[in-house]
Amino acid sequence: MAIKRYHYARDVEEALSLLLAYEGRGALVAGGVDVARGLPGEIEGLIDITAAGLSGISREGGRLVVGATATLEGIRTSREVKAYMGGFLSEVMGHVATLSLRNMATLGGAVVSAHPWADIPTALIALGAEAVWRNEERTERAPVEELYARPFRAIFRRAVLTEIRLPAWDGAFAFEKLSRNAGDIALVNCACGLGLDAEGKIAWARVAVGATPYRAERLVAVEELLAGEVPSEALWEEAGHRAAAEARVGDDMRASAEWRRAVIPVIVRRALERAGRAVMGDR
């Protein structure tokens, strides 16, 4: 690596005002687990914003706000997170990766990195989760499932994000992955949410699927196939096949995608079934 100084920044002023300084060679570190698997050779420059005041976790009414820097086992263990939608955010935390890992991962480095197979985007997507960056001019905000329709790694080169905020639903979210083992990266995985009305029909549905091999998105088809239906088992066995021919899939080299296509149908139905028996269980 081409790394010729550490820094230490002691707020997000100081950490964007060393990040622009370096023109596109410096960049961001906090956990540390990108870094670790490797820079792009033109890096010259870390700066270290785990003391930069971004690790807070906070309830707004039903909101959560999570700081970019707090731990994915920080947050998995959190009273908030725990309090959030039945502790949703919380399991998904539990399936990432080991406990050292996630003792060292942080949520803004898994948002910034985004990569295709991860478990925390397709959780954020699914909840509508809002990402708030710093840049040299202000503080923007954009939907996660929006900002990666952009060109995103571009914008986090000059800004510093700084918290994830997620929304409040009156429901219940469920999420399901299948890997080689409890600590390996996702070969598929999805998370499903539901409200229902005063009826018993379902007045809301959010369903991503991600690890296709590609990041996840949002099935806006099967979401309105859900809504305005009565939960049935029936319902979500035919929601699981419309997740499999809507879903895009491809080959890589831990699963292939005709196999992808064969599995979606079953972790949409387990995700709808569980998140279905929470909702249904709060009346």
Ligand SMILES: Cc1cc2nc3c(=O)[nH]c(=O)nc-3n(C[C@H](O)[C@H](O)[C@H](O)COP(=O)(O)OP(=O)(O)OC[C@H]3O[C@@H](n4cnc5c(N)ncnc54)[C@H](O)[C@@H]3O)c2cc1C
The other form holds:
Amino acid sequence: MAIKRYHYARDVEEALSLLLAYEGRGALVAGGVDVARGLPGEIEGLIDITAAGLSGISREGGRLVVGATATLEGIRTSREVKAYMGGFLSEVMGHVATLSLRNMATLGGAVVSAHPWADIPTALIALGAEAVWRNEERTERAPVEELYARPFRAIFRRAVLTEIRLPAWDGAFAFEKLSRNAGDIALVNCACGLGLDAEGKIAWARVAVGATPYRAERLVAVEELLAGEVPSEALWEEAGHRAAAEARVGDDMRASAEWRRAVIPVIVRRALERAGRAVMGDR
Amino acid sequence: MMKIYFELNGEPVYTEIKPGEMLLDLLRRLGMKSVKEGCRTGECGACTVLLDGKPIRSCLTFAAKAKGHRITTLEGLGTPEDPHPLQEAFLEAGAVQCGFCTPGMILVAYHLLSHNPDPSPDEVRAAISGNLCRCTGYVKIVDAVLTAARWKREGKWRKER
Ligand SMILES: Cc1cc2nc3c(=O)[nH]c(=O)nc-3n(C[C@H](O)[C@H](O)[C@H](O)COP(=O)(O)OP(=O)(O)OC[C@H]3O[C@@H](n4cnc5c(N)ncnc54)[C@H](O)[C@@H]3O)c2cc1C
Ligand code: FES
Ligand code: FES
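Switch from the form predicted on its own, shown above, to the form predicted in complex with the named molecule and output its structure.
The complete assembly is shown below, putting the previous chain first.
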């Protein structure tokens, strides 16, 4: 590594102006666990943003706002996070790596790295999370799902992600991950959410499947299949099979496309079952 | 090169570092050879140290991040002459074979017992789940942590370090 300087940015403005001044030869460092593992050779300056005032976690009405440099363990144990959507995000963080990694790794780092095998993008996409970032001209925002459809790596070479905003949903979410052991990354994962209308029918559904081994995507056809229906075991089963048919799956060193297609119905059914039980328990 | 100040095992350290170097390399250069390099990719836990009392992976932590913080390595817990009760418990239980994973195991166990002096076996397993041992099969490591926890509850940890 040809790193010449390590800066400690005191606020977003300083981080951004340093980043821009390096003209592609600087990199932001949050927890740094990904930066440490794969630093491009041209990088000369590291800009640490963990003291730039971006670590807050707060509730705004039913919404949850998480600063980009909040650590994954800080999120997992936060009272605000536990109070949001029945502690769903806290549960997701419990599936991510291990304590000594979560003590360093940040939510912003996870969003920008966007590892296809990761759990966090799956959960954020299902939740309809919105990313907020600051570039040279202005503050911009977009749903995380939409951000991933853009050249987001290029965006964050010239911008600082400042926070992730999670909307309030009238309903419940559940997350499922299959992996070889508790500390390992996912072979496949999914996040599902459900809300009911006054008659007990499904008012809305959110279904995202990730680590397929491609980055998480929403399965809108499955969401549409669920909407308007009455919750039942048979419906979860049907949705699971539809999810397997809709999801883009592939082979990698961890699992085959065939295996992934065979287990997607199981994890989607489990997640829908749990989300379903949670919303019906609410009534 | 840049200079940073931090606290290492209770002692002030003012030292030169390379701006891109990892905490693992800095600590070993400073003589803390309990900090092991297993994988350098964050998977094994052999490089675990405590930053302000919390376990982190020093192989993926820039040394510059130690600036102004407290770092604890196994050397800060006990010495061969005056071992920490966790070290004694590991020896007594036969939880050490090659010993490569042991410093990391003891530090995560120390962190666990600092906020939960009466863990269940499952809580111990969860706490050490990010630390790989290729020798013991984990059973004796869990026994050792449970023994050290009992000693702690019985007031046998002579001094809190
Ligand atoms: C061993 C290991 C196991 C893992 N297991 C899991 C798992 O089980 N599930 C899962 O979901 N994830 C897992 N991860 C991924 C993990 O969540 C991310 O690596 C981590 O969150 C990155 O955060 P960081 O703060 O360390 O990022 P950094 O390394 O600091 O940054 C990552 C990238 O984002 C950029 N960046 C960081 N912050 C900002 C910002 N605010 N604005 C703009 N750019 C920014 C950096 O420049 C860099 O390019 C694992 C990672 C490792 C190393
Ligand atoms: S050497 Fe750091 S986790 Fe393996
Ligand atoms: S004792 Fe050898 S790796 Fe654990």
